[in-house]
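Below you'll find only one chain, the form predicted on its own, shown as structure tokens.
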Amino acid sequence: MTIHIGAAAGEIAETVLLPGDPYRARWAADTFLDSPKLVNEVRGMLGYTGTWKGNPVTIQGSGMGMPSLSIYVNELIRDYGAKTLVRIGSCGGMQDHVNIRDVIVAMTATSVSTPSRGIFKELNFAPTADWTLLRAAVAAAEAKSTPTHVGGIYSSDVFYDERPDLNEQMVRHGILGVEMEAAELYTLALRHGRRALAVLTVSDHLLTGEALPSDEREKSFGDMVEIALTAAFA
């Protein structure tokens, strides 16, 4: 048990999926895991452990933004021995060829700042995904014929962004989508010698203004979860 995770020793698997929304954690656990057990509900941030094709898996909500995710990932690695951490979440599309409901597998995560910024000081550290996970996720997406894009994403500090000039530069430099967590996840995983990946579903689009209604988001996220699980155990 930690400050933010109430699971007992042995109740967290070495493989952890990290949706931001705790209710999405519950949906994913009920939909994809065998015999899911609620192992955390501290502050309403639900976590479940079960099995997928016989493999132990924990699905733990991580909240919104890098500071929140940083808390959970630090405790999962330090106190529970998590070794593979895969973010499953939504993102906003930033390129014309990226469509609503497409999946993005994030190779790199650009950011203005992260909770780890104080460590690096003047250094512009480049957080990247684990290659074995990324390669397996792309193979899993191709096997499912899921429209998938591989490349860089932007982890923003804010949801209500008032920097259109910054977004323009992200688009100009080929960034596929924007979300709020992956850069810190990748940084922490690299620091502690763990594997990490972000597999994201495009739920809205910054260029076209399209957006999935909230009641359709969960139904559209099934491919993303299956890709993440397949990659974790490839």
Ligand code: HPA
Second form
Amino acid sequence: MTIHIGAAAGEIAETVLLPGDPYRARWAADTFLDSPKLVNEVRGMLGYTGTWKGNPVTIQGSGMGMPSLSIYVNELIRDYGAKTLVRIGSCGGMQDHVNIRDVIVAMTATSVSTPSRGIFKELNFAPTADWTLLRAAVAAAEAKSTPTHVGGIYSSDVFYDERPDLNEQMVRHGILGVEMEAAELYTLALRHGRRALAVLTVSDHLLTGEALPSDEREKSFGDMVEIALTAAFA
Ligand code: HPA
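The form predicted in complex with ligand HPA is what I need now, so please give it after the form predicted on its own.
Then the entire complex follows, led off by the chain already shown.
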């Protein structure tokens, strides 16, 4: 048990999928895992452990934004020994060739700030995905013929953005999509020698204003979960 995770020692798998939304953790566990067991409900941030093709997996909600994700990932790594951490989440599309429902596999995550900012000070650290996971996720997406983009994303601190010029610079520099968690996930995994990746579904688009209707989200999110699981155990 930690401050924010109620699971007993041994109840968290070495492989952890991290949706932002705790209800999506429940949906993914019910849909993809065999014998899912609720292992955390502290603050309603649901976490489940079960197996996928015989492999132990935990699906733990991370909450929204890097400060929240940082709490769960620190505890998962330090106290529960998580070794492979894959964020499964949604993002806003930032390029014309990126469409709603497409999947983005994030090679790097640019940010204005992360909870690790205090360590780096004047350094512009480049949070980077684990190559073995990235390669396996791209192979899994290709095998499923899921429209997929691989490149940089932007981990923003805000959803309601008062600085549209920042998004403009991201678009100008080829960033594929915006979300709010991956940069800190990558930084923590690199610091502790663990593997991390973010696999994202484009749920809305900053250039076109489109948004995925909630009833259509499930199928796209399902593809993303399968890609994440396949990559984790490749
Ligand atoms: N901005 C930030 N985070 C997001 C977005 C967005 O447009 N869409 C999904 N997560």
